[in-house]
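There is one chain below, alone, in structure tokens, taken in the form predicted on its own.
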Amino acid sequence: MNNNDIVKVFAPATVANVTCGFDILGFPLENVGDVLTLKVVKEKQIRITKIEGFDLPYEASKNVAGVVIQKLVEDLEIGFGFEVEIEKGVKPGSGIGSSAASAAAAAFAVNELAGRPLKTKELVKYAMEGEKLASGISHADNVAPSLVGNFILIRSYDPLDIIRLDSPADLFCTLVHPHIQVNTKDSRKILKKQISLELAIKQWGNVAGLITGINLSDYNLIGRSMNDVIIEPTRSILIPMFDKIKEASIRAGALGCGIAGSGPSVFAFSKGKKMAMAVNDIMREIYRNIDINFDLYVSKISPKGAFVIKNGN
């Protein structure tokens, strides 16, 4: 390699948890991700130069992307320093995976630069250092699909298991974003630390039935599953209008409804591209009627993930 070395890379956003899979179950959003531009320096550095978007911690030990190249450094024991630029296209407490974008764009770039010493899913648990500084929490359900595209499964944390499932070809999501921030380590710290037989019994059977759904493309099989009975009654509340959003999705003909991550963006999946704009402007309607500032995305899941734009000057 030579100090000219350089690489841009794309991250997209994701959708974590979908409704009933906390922790274990994420999707990638098309069009809408962070772009991350390594270089690499003489100086055995990582230096962050420049972050667009955001107002985001430069020292490397407190940026999310900065602890992913530490640890890659250090594992591949990579003789030569970066440079950074971050440009976020995710935002910050948006719900749908803004740290880990960063973290996956970073620890993608540097793999690139370094002749690909490691898969792709190999990269997954090095981004997962930049989930743990920005939540606090090891998960992978939103770095695992802005890495390896379309649906993921992590089957087991303990070793890392990861499986990717193709999406039925006519599943869109509908996803609105209000402006207001939900921070992951609050909405984390309200959750219930137990549960009742009962509700894991009934939350089994929908994983087990989102999976089997998505598998056969059996687009009613996925709308019978989306219903999460342990997270989304507790964290909904962080959320204004989610009831009524969901209702109103629902009854128009989406499959389902549910959080994105940790809120406050709101999901739905519907089977066709018509009916995923119809779900669109219900969603459009009813946070302009309150006043709060919006985003609004209609998107399929990304079959990829983490790509390069630019290799070179």
Contents of the next structure:
Amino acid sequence: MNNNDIVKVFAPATVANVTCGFDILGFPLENVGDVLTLKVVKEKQIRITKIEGFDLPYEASKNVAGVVIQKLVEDLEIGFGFEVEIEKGVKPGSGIGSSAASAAAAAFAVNELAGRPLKTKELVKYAMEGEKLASGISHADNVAPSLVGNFILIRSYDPLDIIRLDSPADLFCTLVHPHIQVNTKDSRKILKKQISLELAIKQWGNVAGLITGINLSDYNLIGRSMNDVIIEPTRSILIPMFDKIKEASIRAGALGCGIAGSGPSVFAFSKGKKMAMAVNDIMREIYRNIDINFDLYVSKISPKGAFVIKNGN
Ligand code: ADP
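Go ahead and give the structure of the form predicted together with ligand ADP, now that the form predicted on its own is out.
And the full complex, kicking off with our chain again.
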């Protein structure tokens, strides 16, 4: 144990999948995410005492933060309990990693209070326990970028192999979150279990192109590669105006556009803030016309993952 018995941390919202990179690619947004305060208590139990922002379970075994903390308590053989407060900055079911932000924040905070026995990358598998609770699948493409920062490639799940990629300096994300509910569990159920070799070849060509484009800061290659021929055709039907947003954003000069996570949020990449703001205006205009409430974000790819806001009282 270190001297502090309370820590306040932030973990960012994230965009997973990133068009062709289903389950293997994600990145964090700037300035939007969850704040979690963790306090050491003598009684060996995990109590969630406050959740601000959205209505979520207080029972530790039903909240992703509680599940993640429990797993770390067991594995690190921690001999005390915790009180948890969560300020939700990310709406559940938004497609920008609401459960992941809480899971990443929880893992990061426990590690801090335990004197950092684990490296940030090692926390990913713990945060994945939270994703398992939220969606039934312990995917890492939200929790890894939320913990580590920058574009994250999950090369393999078994064994877990996480690669942090540099982000092109002038790459901006514009994201619209229409206020309709798309549950990750449901949007996974509709996916086809079998795909043709022809589609698989197209998809892995695009994944390789996208990763190379990110690595070389080749904006044109990024744009050419942002093409998901497997998941998007099935999932986009759940998102109002998806085709129109994509077509109008690209026509205006965005590099590419796709579903954020499992939706309903939609994101576009642009070179430069000016273009990202123009795409922002286009997305606003489209949703304004169909009377759906929405939030809009323009963000760089955040180089920062989870971090400590305040240590101690
Ligand atoms: P997202 O992709 O935005 O995380 P999901 O639909 O995958 O949204 O997950 C939200 C689910 O996880 C909901 O059923 C929600 O009740 C549950 N959940 C449990 N704890 C949390 C938490 N701390 N934050 C967000 N969602 C949580």
